[in-house]
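The chain below stands alone, shown as structure tokens; this is the form predicted alone.
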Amino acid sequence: MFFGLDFSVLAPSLPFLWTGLQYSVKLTLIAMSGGIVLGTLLALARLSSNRLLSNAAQVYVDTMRSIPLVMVILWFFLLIPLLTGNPVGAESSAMLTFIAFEAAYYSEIMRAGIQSVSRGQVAAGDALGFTYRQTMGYIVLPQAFRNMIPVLLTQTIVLFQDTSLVYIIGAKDLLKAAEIAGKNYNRPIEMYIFVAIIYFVICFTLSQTVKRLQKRVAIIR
């Protein structure tokens, strides 16, 4: 006992709570891996000479930075199911939001390390004969991901955090997991300063690998 606080209830906790933790890590890593790869043509169509293309990129960009998260999972949970006449589960709903939403913010970064090459890397791609499509999946690209490492797992970090705000739609992640366990053994506050626990050891580790991450990245420029 610790100031009224009883911590014996986290043992017979721990297998629902992993559960928790290993769908909010499954969320990260697809909304993390939808996220590049939708933000990188996003970025791709913000530079293209194309301005339809570009306008309309940065609308979905400039609206989804605009919208608190909180209020893009909602609207995806209540909207996709009227759309679409069918149902859709809450972790379903919630891979989506995430994917739609860090797009917008990977795009930032995408752009901003697409525009860290130098224009002679794109050039001498022209001299060797590589169309657009070739000097950026070749030369560009590639350059561009190994700059902005660190700042795509920053991102990725603080997506981790944010996936805790699929418990308003009742998706089982970490913080759902807590609550219910919380609720089933009558010690809330046990459960949340555990998973608040949880939650730094893993973002503090990340932290310091960026930290690291971003040394090497300098040392090769």
Given for the second form:
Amino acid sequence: MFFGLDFSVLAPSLPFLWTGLQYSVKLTLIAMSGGIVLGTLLALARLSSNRLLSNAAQVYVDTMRSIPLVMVILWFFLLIPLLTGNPVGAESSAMLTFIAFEAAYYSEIMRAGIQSVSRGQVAAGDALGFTYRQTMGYIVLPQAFRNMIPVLLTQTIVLFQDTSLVYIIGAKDLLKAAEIAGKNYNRPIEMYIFVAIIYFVICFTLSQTVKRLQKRVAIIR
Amino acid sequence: MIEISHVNKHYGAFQVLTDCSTTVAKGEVIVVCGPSGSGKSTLIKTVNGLEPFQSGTIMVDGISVGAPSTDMPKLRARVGMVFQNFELFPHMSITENLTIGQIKVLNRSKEEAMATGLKLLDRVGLKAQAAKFPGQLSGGQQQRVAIARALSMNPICMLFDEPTSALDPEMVNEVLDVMVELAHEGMTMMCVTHEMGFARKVANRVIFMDQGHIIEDATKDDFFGTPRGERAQQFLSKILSH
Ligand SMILES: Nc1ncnc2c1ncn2[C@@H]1O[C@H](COP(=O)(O)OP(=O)(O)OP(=O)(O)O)[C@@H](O)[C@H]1O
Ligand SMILES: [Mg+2]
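Next up, can you give the form predicted together with its partner chain of this protein, since the form predicted alone came first?
Let's see the whole complex now, leading with the same chain.
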């Protein structure tokens, strides 16, 4: 015990916090996969010579990037049931929101990645008789993705931290679990300190890994 | 095989190709030369539609390049192209580079594609490099793989855009040798190159371009023998002197 803090309440709440962390990680992984897929499609639309498609993608990306994430989370939570007529749980709503929101950021990364592949590579793919889809799928996107792995991972670390915002719609992530456990044991400060440490350790470890990766990518290129 | 007639191309107000016409018959080897910026790369890239053009027509094996009804990927699959900077796919091994077109475009089986790929790799003298990646090969080796890759599609003709100009001098010949052999086998070839030794050895005709115009289109003997236009003479004396 120091400063009047009592960390002994942590042990019994560990299983509960673990469930919260699992949801946070799951949300991150789903938002990352979905966000990269949707983001790549947005990037392709944005780079398309079809004006309508390109403008639509740009409006989507700009809009998402101009609205605070908290508001997007809230609005999706309120709007999806209105639009579909079915109530969706906070957890599913959060997943959809994050895919839609992160796609905007991943799309900017993938766009830079696609542009980092030289026009000569595209010409070589076309010259072999590939269709647009084949040139993109076999030649451009794999190289774009490889070049952008460190940046994509960095964005994912930010995403992992941002998932803590879902506590406002009551989705049971790590932060929400800490809030509940803190209330139950009447020890909120200890709980918040503990989850802050968890977030820090995970994010710090990941960003160190990204740094090492970045060096390797630089060597390969 | 290739008929280029009255082709014009411009970027905005800048005319890159002006009324270019020439033909390449089956089995012919044509060398295209001319000063930098004269439109050689642009001309050769219009042949397989990598560069669009505003007016004129190009027929390859009777098919109109860039016409709305033409299936361009299908046409390009039949025309081999070799680039100045090799453009092997760096994220694929040499064998993958040699088989991906055959598998994905020609729908050959993996085994068949592999057999063809390895045979061609052997032909360009690089059988031992099959498992490597492009980044592990020298420039000359990469360009030979690039030629093998183009050949893997059984092309009806081959386009070369300065295939040796990005190479160190000691590697130029290993690539030219492959090209000479190809020419002797009867491949129809259109080559942008300043290698006049190559032109002397295998070219049927030499085309000289300047500022987007084809200003000489002569048989090899005429081009090197009899007096020509002043620009071509200046250019020739410059590149032959070193
Ligand atoms: N995208 C473009 N926009 C505007 N001008 C272009 C573009 N691409 C090429 N050009 C111009 O067209 C002209 C012909 O270019 P091209 O690459 O065909 O020349 P080249 O004869 O192959 O030259 P080099 O020997 O340097 O390869 C050049 O003046 C070039 O600056
Ligand atoms: Mg050129």
